[in-house]
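Starting off, we have a lone chain in the form predicted alone, written out as structure tokens.
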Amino acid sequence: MPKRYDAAVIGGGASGIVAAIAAARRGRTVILLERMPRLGKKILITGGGRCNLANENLDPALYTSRAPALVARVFARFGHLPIRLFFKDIGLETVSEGGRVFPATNQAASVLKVLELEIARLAIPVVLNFDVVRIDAPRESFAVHAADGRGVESKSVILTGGGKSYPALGSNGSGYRLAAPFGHDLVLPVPSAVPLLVKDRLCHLLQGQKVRARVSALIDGAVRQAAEGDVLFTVYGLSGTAVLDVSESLSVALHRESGRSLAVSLDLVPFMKAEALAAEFARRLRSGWSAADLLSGILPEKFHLLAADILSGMKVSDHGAAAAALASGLKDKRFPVQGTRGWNEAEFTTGGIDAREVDIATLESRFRKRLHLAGEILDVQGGRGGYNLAWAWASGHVAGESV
């Protein structure tokens, strides 16, 4: 191996794998610096392990940056059939399932296989276990130093240190550390795709139940996102898919914003309109049907504990004005937010280096030549559905082809 090397790569999720060899693809020498024990480990439990790697849809327009000239500029570059194209050469195949992109194998270890594969065949060297401390930049190279006082000189280097969710597989915040002394600046990271913390007796009467609903995450009363999918009621909150769509702006508000007024609206019989539910619960009141049994066929069992709550206090004898509650406070049943779960429940991170503080070609650095950033460092989020695995490929690739 050389002493000094065209580039190092520090960080070996995603982006930086897909950097390193689009760097050594070019001929350049390159070195993959990574302070976990193995590479890629977020990779592996992405898409439920089955590895949800891209989106057929990759419109910048659903990404969150500062910079969404940026975006479009990487995803013109290397976008969603140039992903497909790139892991079809290096032996994945993958299929599409209403716009999402899965490895064909519906695992996500044939995707890690596949790329260290590729970087074995490029005769990339890895170093595991090196946690960077500091980069020092002398004028015409850079210095990279390990925690343990392992060194690795560079003529360039590309940080893909990563966001903040699951620390334990590797992205710790760290990368941030490393690129401040440059002078970039941080937009505040926050956990997004997270479960939610509500404080009602509901979500601890309706723990383990599961349902499909519409969610609305409401500001001051406005709605911000909406999602359908699944609600998960937890003994701390709100959890499921619909859920952590939604996420993403009430976490920005819990963090950034202050003095905000924070709910989710959930939509519990998205199937049918209001109109049309409260007519079949003022039949079934017409009918005989007991309170206790109203919503029977429509919603599990346990939720005749919400109708009880709604029906409280009303004559259910008046079967007009008894099934209209009934079916406004199915349709937009509020909760108070009062936080999100930690990282360690986050799938991704909003928040990051500024993007605007980065070239939007090459993804060189503003203040430092020669030092690139890609990947979930940067303040670009998507949501899920292969979005942020997208972005970490195509930014990772663009990096690593600049260098």
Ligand SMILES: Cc1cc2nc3c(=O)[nH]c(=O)nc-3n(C[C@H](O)[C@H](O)[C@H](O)COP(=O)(O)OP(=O)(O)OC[C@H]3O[C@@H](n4cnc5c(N)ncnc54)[C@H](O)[C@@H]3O)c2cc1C
Contents of the next structure:
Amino acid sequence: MPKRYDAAVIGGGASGIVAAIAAARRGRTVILLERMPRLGKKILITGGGRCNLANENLDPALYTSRAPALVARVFARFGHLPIRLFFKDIGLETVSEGGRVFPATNQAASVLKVLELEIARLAIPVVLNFDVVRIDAPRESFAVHAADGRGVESKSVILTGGGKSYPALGSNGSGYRLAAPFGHDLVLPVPSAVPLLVKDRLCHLLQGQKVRARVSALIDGAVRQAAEGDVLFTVYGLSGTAVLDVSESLSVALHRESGRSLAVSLDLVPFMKAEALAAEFARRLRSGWSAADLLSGILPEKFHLLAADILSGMKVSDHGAAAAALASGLKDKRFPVQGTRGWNEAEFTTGGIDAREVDIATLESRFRKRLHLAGEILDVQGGRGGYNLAWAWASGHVAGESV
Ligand SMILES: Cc1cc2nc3c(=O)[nH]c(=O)nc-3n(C[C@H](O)[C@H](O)[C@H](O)COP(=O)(O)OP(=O)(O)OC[C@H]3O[C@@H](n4cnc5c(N)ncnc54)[C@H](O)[C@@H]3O)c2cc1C
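Any chance you could show the form predicted together with the ligand after that form predicted alone?
Time for the whole complex; same chain goes first.
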């Protein structure tokens, strides 16, 4: 007779690992099932290999979800301090940089290492290359089936299969398909924290150039999100941290709504006010600088292409008008947005299983007793800055404590 576990956790990412630990600490027999050849592959690449594992300010208002009460409840139970204590307890020292929490080692590998040590200490069985394709729940218990015919029986299931971003690391959206037969609905998942497709010869000409800029996402002309940081011009459009930070609203509008006019506006000289910039250009023109040199010392040399674009057809001899046009063109350079890059380049998923369909205290499915959902699989997303891993650990912990 095969062993029946108290809980089977499907998905050995951030959320599933913590869920398994929390359940095992309560004395539950728990098994962790992962479709990849190792646990936590995505954890290793987070934060550029440094793993920005939480944020000191886990204000639920900073998350988008159809279930804000659920987000608030989960963080009320397992917020910034409990997350850091959890990690300290298993051996990870953490430091904060302007609110962003990182491992003191600066290495994402340290985060995964201490999690794996705790899994070993608790003797939690881990089954790798276990690609779950079906969950049967004919009576009280669950039978979890893998693609290769293996199966596991359990009294409860915690589904932490993640979203759709970076499918090569395991999260290929299969968790959504596993939840569907129980009646769970999807808020259409769209790629988020993702580079933008912009058809503009300037992006092509400036490809490889990286500047610090203020980026605004415009939907039907209104600013929806704004961020300051790196902007990278690429052959297909725009990338860089500030672009990723404003991509969510554009991606939602692109993929879920139709007929919207979408654009980004770049303030390429965020460190100077428009008037001061115009005055500086006027001074340069008066002193005889040629149009081709006007941006020198303000933006990288290649940006003279942009200055030439803005000034084309203008009389540069009219110093005041030329200086004002150049200043406003650089403070509000607009690019129409045609699309986003795909799931392979999206740091997280916006959308997922409708979070209103789980109990706010236990993350148990409202449709099936003892089926719990946690992590990125749910329609809960924060911005970049440690918010998404914080949600993964916190919701995983709450689900694990509830089985
Ligand atoms: C490049 C990058 C950088 C990031 N950096 C940060 C950061 O610094 N800070 C931050 O807060 N967030 C960051 N994120 C987001 C964060 O990594 C995710 O939100 C978080 O990992 C989600 O955790 P999860 O456990 O819900 O899902 P995942 O980490 O995606 O884990 C899901 C797991 O389930 C497994 N699985 C899926 N389907 C099945 C199945 N059918 N059977 C068995 N196993 C299955 C997958 O293989 C995977 O291991 C980053 C993401 C990326 C892609």
